[in-house]
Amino acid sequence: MKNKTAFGHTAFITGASAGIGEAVAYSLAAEKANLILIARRLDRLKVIKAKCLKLGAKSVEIFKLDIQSSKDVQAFAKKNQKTLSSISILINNAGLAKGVELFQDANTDDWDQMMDTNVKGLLYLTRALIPAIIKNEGHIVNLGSVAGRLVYEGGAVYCATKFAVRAISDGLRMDLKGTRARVTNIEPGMVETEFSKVRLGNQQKADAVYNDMMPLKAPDIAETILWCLQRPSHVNIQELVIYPTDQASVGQVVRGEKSVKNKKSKN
């Protein structure tokens, strides 16, 4: 990127309709950027735009698109050729996982859905953008996870695509050298947004995750992501994992008494 902040610049994010999406979107909006948003809800997205002018957003494009599909992507990329010529960021933030059984259990189906949102989609999408990131010596940000690093049970397909996001993203950044392009993975922890939802198919149940303790939220991963995009342009963030406090690891987290959420309770 050839500016040190996110002013004048097009962004374009995946996933933007919910989450961490979202409120990257707002983040870059109150930096007066150009927002190009995608997602498959584009009920969400309306509002979201509406949102994002409010807070200074220059302009707001959005477009129902699934990056599961390689020919809708393509169609997308050819049809929208003059707006995507400009932009200098991408965010690939969409991704989700589906269920917590044991892979002799899980429902491939499930398999299916994370490999090609998580994986296929994010190639599909960066290579289809890739031309007007080299010409604007822009910054891509993947959005991969801990479980990128670490293997748990029960998540042995969703940790296979985030180690994969944490593949693909260096060997991008290798392949992109001499260009000027950055490449950024984010590996967050628990971070609290509808991922447990679509995950485990259950409010009720979601909610449990974050029980008695305190994780991350949607912001806290946005204000890191807009201090990445914010370096000088000899600077980049190559991987940053992110924890809350209370999770010391993955299956490390702290509950109860000594979490910080019922330490600021009683403050």
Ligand code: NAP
The other form holds:
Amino acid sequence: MKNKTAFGHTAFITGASAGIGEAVAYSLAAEKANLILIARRLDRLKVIKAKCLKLGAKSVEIFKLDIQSSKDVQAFAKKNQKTLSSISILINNAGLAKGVELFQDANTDDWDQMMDTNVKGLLYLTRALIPAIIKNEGHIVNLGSVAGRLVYEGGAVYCATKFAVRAISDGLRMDLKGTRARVTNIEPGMVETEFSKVRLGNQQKADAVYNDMMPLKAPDIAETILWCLQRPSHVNIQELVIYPTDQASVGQVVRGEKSVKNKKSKN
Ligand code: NAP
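Since the structure above is the form predicted alone, I would like to see how the form predicted together with the ligand looks, so please show that one next.
Now the complete complex, all chains and molecules, led by this one.
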């Protein structure tokens, strides 16, 4: 990014129909960026577009796109070549976990969807947009996870996809050296979004994940991403790990009386 704020920049956000992607859209809208938002649920994107325009986005374009399909991503990039050539911020956020079964009990369709979205989709999209990122000396922000640093039971494949995001982020930064383009990997712990509902299949199970503790919220991550984007052009934040205070590590969660949610602050 040639200037320090998102003002006037064109940001492409994948998975902007919910959770972290939606929150990033709002934070960049407030910075008067031009936005290009993609997801599979166009009805949701329409509502989010209206909110972004109200918040101050200079322009908002929305597209229905499933990043799992290499053919669809390529066709999309070809059809919208002119619009996409202005991109200087790419937020590779679309992603998901499916299931928590042990490896030996897991459904291989879930594995395909996680690999095809979190790894291959991110690759297809980045390959299609990277000429613009290089031309505009832009910034790629990938949504990794603490699951890209630590493996947990029932999470072998989701963790593998996020380890891959970490490797791809590092490799990209090396391959882009000398172009002035930047690459940042954001690695959150528990963030309360639709993530657990998608993973576990219903709202009741998802609510239990965040029961009696204080998870991160999507705007916490959006704020962090905005901070990374706003560093001066000679500063590249390689990666940032963000836990809620109630989560000391993967699987190390404080609930009940000692939770930030229930404890009266001393400050
Ligand atoms: P979320 O609320 O479920 O949002 C996921 C977004 O990804 C949705 O907008 C969804 O939109 C989009 N998406 C999924 N598959 C897609 C596909 N094939 N093509 C295009 N878009 C697709 O989850 P979130 O928590 O915001 O997750 C965002 C990212 O953060 C993910 O990469 C996730 O792995 C990562 N993350 C989340 C957490 C957490 O605790 N929540 C922690 C660490 C990292 P459509 O369904 O409309 O396509």
